[in-house]
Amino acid sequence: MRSIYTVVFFAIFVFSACHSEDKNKAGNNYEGIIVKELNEGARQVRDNMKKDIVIAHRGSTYWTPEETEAAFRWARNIGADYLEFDIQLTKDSVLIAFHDNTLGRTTNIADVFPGRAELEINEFTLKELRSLDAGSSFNSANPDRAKDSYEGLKILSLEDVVMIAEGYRIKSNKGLPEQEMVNGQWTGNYVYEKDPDDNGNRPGIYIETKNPKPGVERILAEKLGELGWNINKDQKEISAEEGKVNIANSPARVILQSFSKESITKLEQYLPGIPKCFLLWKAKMEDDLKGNYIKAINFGVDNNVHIIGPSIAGEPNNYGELTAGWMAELIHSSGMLIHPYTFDTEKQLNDYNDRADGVFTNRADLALKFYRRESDKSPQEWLIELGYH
């Protein structure tokens, strides 16, 4: 008989391993909905990923022209562990780095190409983009910080940032970029050489798809493979110092990012474990706060997301708020990482510091002194050191 009322609890006890087990893989209830769980294989690519990561948002919006090479060059410098950047595709397919979807804001658009100011990017081609002075309208809209240097800045293309991330600038002749020439055509790119004011620091690089165009993830894919920056192909090893950055050289080089659910689907695609971040804007989900947040944690499980990307709430933005205590909550039941936009101010670092395990940030330089992992330099001397007066 005590064999027999062996096998019969080692039974129930197997069935109620297997139905936790089950049960687990399903999800948390909240509130009568289930909150999915990432996979092993989804957990894996997660912890490449550090915590209290500082992402320097479009490099920086503040001290420099956002998304140009003063912006970069400061963020990798100051010791930010990631560049973060927005892609579009130009008429001729080149990945630029640019956040708006037209010139108007941040260029001379206007003045240029007068016709043709109000034309999405992919109108134009990459020589059309780098006619263009990305810099000066910082100067008019920030006075304070202005510097003559950012005057004719131009637009980056995917390349040209990282070439900055692996320690490198771009050459000059005369006081403008050298053009890289093919049996004596222009190619559109630049030259470059190694920066004689790098500090050491390799960060990873940052990608969201900007208003995507058909095949922008495909075309990224090629591109970060013939870069050596895709780690499902022959990764390069780039030059690095002990006891710096050194993100470029981690499973989680690239992290990848998108409000659009067709693109996270699509880079999932091409670019399959590499860590993905899913971003949410409180407009789109108003209509059912609380359905509309699990359903994008449940998205973001099924497609392989390994982070989700809310906004905070608080000056100087004053976005709406998705990262409340109880959302955070819910994306770490799921299993994902919580990376929120955009940290300006030591009190949001504060108020946010218990939710966030890596933060969007115009202020890498708060942000790095508040994980307290300052620079040696200031902000400004930094700015100097590299040449922008």
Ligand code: G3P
Second form
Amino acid sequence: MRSIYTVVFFAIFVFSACHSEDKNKAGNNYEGIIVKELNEGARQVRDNMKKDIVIAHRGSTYWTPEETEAAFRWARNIGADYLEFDIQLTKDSVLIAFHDNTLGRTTNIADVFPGRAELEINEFTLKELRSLDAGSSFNSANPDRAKDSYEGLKILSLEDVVMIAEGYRIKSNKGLPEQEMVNGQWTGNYVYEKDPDDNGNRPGIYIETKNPKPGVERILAEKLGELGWNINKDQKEISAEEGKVNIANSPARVILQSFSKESITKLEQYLPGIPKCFLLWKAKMEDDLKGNYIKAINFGVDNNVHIIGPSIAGEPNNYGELTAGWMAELIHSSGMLIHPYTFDTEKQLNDYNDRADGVFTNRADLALKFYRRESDKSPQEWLIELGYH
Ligand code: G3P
Ligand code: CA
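Please could you give me the other form, the form predicted in complex with SN-glycerol-3-phosphate (G3P), since above is the form predicted alone?
Every chain and every other molecule in the complex is listed next, the one we just looked at coming first.
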């Protein structure tokens, strides 16, 4: 009789334990949806990427005006593995590095084109965009880190960022960027020169198609090909030094990312075999977090994605938690890597160290120190060396 009680008690215990388990805990079979796994080809592309990579988010939003020459020269010299930026298409079909759809937050659009300040970027030509000041708003928003030399920084093209990664800078003529002229007309592009303050690092580029307009992925593939950065075409050998960052000469020199499923599929169509990251945003997933999480991973597996880019919690951004332990277990069980965004503090680097394979960070200085690859100069010293006073 006693043994019957024991069996009944045990059965009740097991039953209640199973049912009290938080349905969001790990376990790769959720209501019939099973986490898929990367195929062999995708694993090979994945293995071209290093672990613990430091991805300089918009160059840096902390030290410099985001996605400007100051941001990317700083990130290159301090030793970031990748320069991260968002691409947008201009009215004349040029790819530029710019985060927002509109220009109000980070430029003086309201002063230069007062009647057009609310328009989206694709309503402006490259030349019009080059007339804006993309540096001064940083100074107003961050008086403790403001620098006179940030005033007048230009919006960059994709080509400008690639040239910075290769160790160049925009040539200055009497304090202004030198314009590339063809038949007496400015093309909208600038002239480059070897950066006298380049310290030999050759980072890769980590490009996000942001709110992608039709044709962006095809134009991106063509432009990367022209620049010698498309590994599917004749890829250019970039001069490099022993002991420096040299991702620019690896098969993972470019990583592509998007929140848009449609864009991910087009990136795979035009740029196959290049590592891809599917970014996640919590508000879109909350109605069934675990189900949606597994579906997002499976979308990635089905579309040759190699990385999931989830948000992290905590100050200062306070994004939704999408990199909890159980979530990371699901991603890794598929064979994909995890590059969460965006790291701004040492606490965040510590909290997620057991699961992040790389970090999007505004503080490449902190992340490099965390991974014991600290630069020989402080962030401020690099800025001064690069001419930003
Ligand atoms: O690209 C990773 C992260 O940058 C996504 O957020 O808004 O900063 O582009 P956002
Ligand atoms: Ca981005």
